[in-house]
Structures are given as structure tokens and as C-alpha cells.
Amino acid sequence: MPRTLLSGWILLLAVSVAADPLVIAHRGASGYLPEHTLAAYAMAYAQGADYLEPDLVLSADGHPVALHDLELDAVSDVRAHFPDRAREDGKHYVVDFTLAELRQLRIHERIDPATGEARYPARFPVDLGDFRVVTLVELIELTQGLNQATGRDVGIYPELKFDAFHAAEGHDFAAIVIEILERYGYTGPDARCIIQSFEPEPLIRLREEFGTELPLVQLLGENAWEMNHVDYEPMYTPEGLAAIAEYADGIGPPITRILTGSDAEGRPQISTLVADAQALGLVVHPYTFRADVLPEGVTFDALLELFFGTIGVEGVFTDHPDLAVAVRERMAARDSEP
């Protein structure tokens, strides 16, 4: 995008913010502490995120742990403590390990496993801290003792991560997953808990075969990235946003499905696509918002008030949910003035 693009919105952005529009603290405050660790959660809680997200991957004794990823090796010192527990492809999988073998690792910012290059070179060091493995039960009684003691009600938005890789490796992570949510109370279409995957079977089956009333967010992503063998593109046009609406209660889209470009006068380009998911009663909340990694030209302000205001998004996923409460709070303030 050409760096004429910040001037071009200027027109667009004196518009109301979208009515409460969530900030979902993603992977934690993992703008500033390494992803998915019990303090990157707290202090996302203390930075006035409304939900907390945590993606989650099962133990081989079948614990949902915060994770990412399918492997180890970009986020902990696997190598150092199991070099002989690689898989043929040399990946640790966190399947392979049980939850005692999972807590002797420790958790550090994410990393390329070939260069050992940080990958946000500005954010906290690699070499710093002894952050370990968070469980799902960890962080929801986390929250939920902040919750009481603060007065607040701020919620879990956990995602499924390769649900059918998981079930070919003997688990049912759909039941695993809401036997620990209903067990802690998140029943029911207000309870504070959002849950979102990749996959549409998992939600699927959350919804028909488990009867869960919980909010389901069906993620959308791209075809290239051969994550989950899902053909996303159909989910993008107004029939599959139609399929989707049947089980789901939102969509979850790259910034660059709905932020397409710019014209020639820098002004930005806006797809259909939260105007069609919108029409069918589906909430958008689109990832991901990094204060770091930004289109040319264009701050996270401008950014974050182009998509509550113009756009009107009912919520975004972050790494510095501290800034999108502040753009959030700016905003509510200038539409409340006489």
C-alpha cells in the first residue's frame, strides 16, 4: 500500500464507533510477554481486554494446553530437554508429551526452529524469563479469579486447533474441550465464553451433538496455507456465509479479506464481506491487529478506527490490547460529546 493511504482515510474515520465492540487479547498481551503464558494473560486482564484467547492443542494424556502450534520447537526449549522425542519430520509434537513432560519446557517468544531468529525481534527477549506451559483449566480459573476480585466479567475465547489431527491421533478434543467449559459454568448463549476453530466439523458437533449454546466463531482462512485441509474460499461468498450461519454465530477473517487495498488516491478498499456475514445475523471479528506489523503508511489507530468505525466490526483480535481499549475508549468519547 502506497504511503499515500493514511491521508486517504482521513474522511473515512470521522465515524461513530461500532456499539461496544469486543478487544480479544490474542494468544495473551503477546505484543509485550511470550504467547499463551499465565502472564501474557494477566496482564492482557490488566490492559482491560474483554476476552482472553487462548489456542489449544492436547497433551498426549489429553490436556488442553495453550499452544499454537501442532510442534514445540518455535515457542520452548524442547530440543534441549527431549532431543531424541522428534518425530521423522525432526518436529516435537505436543501430542507426544504428557502434561508432566509438557511443564518441564520452557515457554519463551516465538522463534524460526531453523535461525533461532526471534520472530518480532523487538519484543521480549527470547533468552529472558522461565514462562511454562498454561493448561485451559489454568486459565479459566485464572480469569475467573480475577473476575471476583476485580468485579469484572471478562471472558475465554478458546480455539480448537486441528481438531481432525487430533481426533487421528485417539482424541475427542470437542468433548474434551466442553466437558472442562461446562464443568466451569460456561453454559448457556451469555455466558462469557466465545468458541472458534478453523475446522467447521468441531463446531458442528458442538452445536448438534452436544447441544452447547455457547457463541461458535467459525474462523476463516486461506487455501495456501495447507493448515487444516479446509476449502476456505466458498466460506467467503454469501452462500457460505449462509452455510456457515446455520452452526455458527460469527466469522473470524484476515484483516485482508475485509482491507483489500487502496485506489489511486490512497483511500482504502473495503470488500462486501462484513456486510454480507453482517446481513446474515453473523457477528465479524477479524485477526489479527499487531501494533507491529502494520500496512505501509498506516498507524494501529488508524487502522483500529477505520474497522470499529467505517467498518464496523463487533470486535478484533490483538496482540496490544491495551491500544485498541484506548482507540476503542478515544472514540466513545468524541461520539459522546454535544
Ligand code: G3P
Given for the second form:
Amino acid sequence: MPRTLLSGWILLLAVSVAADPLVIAHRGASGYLPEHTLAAYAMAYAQGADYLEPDLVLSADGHPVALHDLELDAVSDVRAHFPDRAREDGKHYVVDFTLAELRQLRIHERIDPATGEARYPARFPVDLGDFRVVTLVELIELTQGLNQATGRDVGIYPELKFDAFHAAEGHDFAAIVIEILERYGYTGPDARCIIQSFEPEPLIRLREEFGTELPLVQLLGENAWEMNHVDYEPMYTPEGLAAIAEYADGIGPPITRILTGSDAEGRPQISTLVADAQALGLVVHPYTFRADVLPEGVTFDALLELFFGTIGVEGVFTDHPDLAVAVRERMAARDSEP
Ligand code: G3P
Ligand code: CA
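The structure above corresponds to the form predicted on its own; please provide the structure of the form predicted together with ligand G3P.
Following is the full complex, with the preceding chain placed first.
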């Protein structure tokens, strides 16, 4: 790391940890095991994560399953297993397969479907293991079972993916998910379940139509990603944040909207987004902290210390829960020194 950059960061790191920032296991301990697999969730639990995060999409028969994409091609052997089931664009959509069919697939480490190359070559090998798709129900039962066995109270942090797409396919995603959550006792603000979405509509419906008191987090993206119909730019303004505060309890922005760069002396440049949101009572859970994908010249620990300490976010989504827990513990121990 250049000396100027390092010294710039050190100037900003000698601060206390914010009160118990949450470590949210992003797709499980996905830095170590294929994302969204039961193994990845169990590992994240054992590593001390506070919440286990599943992205959710729906099967043809309406079961929420833990997968990130609408399509199966990047994380499974669907092409070999169901060669005739792609849509015209050549992709296999989760919503075209029943849960029984999805269970036949081997889930593997993420690849680029165009090349077959691993997205993260240093992570778990693509061709090893016999991992299977995980339903929301299975994740809940794993979490609640481990909570009973360990005496801990780890939560779940489900994300409703592509609500508008699922509505066009004839599914009421919010209704399906809230029914499962309530059936498993996730009903109040302290129920250790936070619901997130990149789309405002399902969150607003969950609050107003279904009357849920579970904490809701509005994810913020970039318009350039073109993954949703949402215009994110206004959401980053104080007025946009105030509108979010009408129906949600927090925001989940990308790291780059908070840490925007470094100045000539190497000092991190920090936007007003966290302060603006917290002034409205919103918690801030930025994504995604990966030990193997870092800003140039910055360590994972320094990045986490900046966000836990100087910036003071209330939680982080991370592929490496063990490392984030370790940073939090180290900061807390330092704070308690006489
Ligand atoms: O949900 C927070 C973070 O996971 C958002 O990014 O694309 O990994 O779901 P993504
Ligand atoms: Ca997510």
C-alpha cells in the first residue's frame, strides 16, 4: 500500500466501534462455500454471524428458494440436466422449474455462464461437492434448530428478488414469503427477521397491506445495473431517504455510495449518505464486504474498521463473516482497555 494512502486511513481508524454492528452473512459464508447452500449457511452460523441472508426467487410451484439470479445457469448444472428447458434467450429460469426439478440440480460455486470460468477462482472449486438448492423453509429450520441447540439467537435476512417479474409470472411473492415467516413465528419488530428488497413495492405492501411489524430494509442500487424498474438516484437524496423512512426501517446501499474514493493524501472520502439516513432514524447496512475484492491498497480489516468505527454503520453484508466478527471483537476489546 502506498505510504500516503496507509497513513490517510490510519488517521481515520482510531475510533470506537459503533454499538454492536451486525454481521450479516451474505448468501451464507459464501467466501468459503458455494453461495446459498446449506453448508454455507451452517458455516456462517458457526462463524458467529448475527443474520443469515438468503436472496429469494420462486419455483414454478411457488416455493421461495435461496438463489441470487432469475436464472440457474451461473450456479448449477441445469444445462446438462435440462438441456431443452431454456427460454429463447438461452437461459434457464428458476420460475420455469418445480421444486422437485430444482432439487435434482447440483448447485456449485458461481461461474460466468458464457465462459464456464469461476467468478472467484480462489474460492471453493466449481467441480467439487454435491450441494442442493435450499428453500426458505429449510433455511429457517436450520437457523431455528441451531438456535435451540446453541442457545444463540441468530436471525434471517431474506431478500425478495425481482418482485415485478414474479408478479408478471402470476406469483404474489410478498404474500408467499410473509405467510412462511409468520408460520415460523417471525411476527414482530424483535423477531430476528429483517426483510429486504431492491424494489419499494413489496416492502410497502408488506407494511401497509399485510401489516407486518418486521423490520424492512430498502436496498439501493445503481440505475446503470438495469436489474429493476426502479429509479435509485432520487433515493440517495435527503428527500428520497425521507420517503423510504415512511415504510422502511433502514437502507442497504453499495459500499461505493458511502466510501466514494480517496483524496490526494490518501484519506478516505465519505459521503453524507449514512449521516443523512441515520438522521431520519434509518439504519444503514451496506453491501458487500469481500476479503478477496477490496479497494486498491486497502485491507479487509481496515475497511471494516472504517465502516464500524468512523462511519458507524449498524451492520454489514459480508461473504466472510468470520473476519468481520473478528474485527468487531478486536475493536470492542480495544475500546474496553483502560
Ligand atoms: O442484499 C444485500 C446485497 O446482497 C445486495 O446485493 O446482489 O448480492 O443481492 P446482492
Ligand atoms: Ca442480497
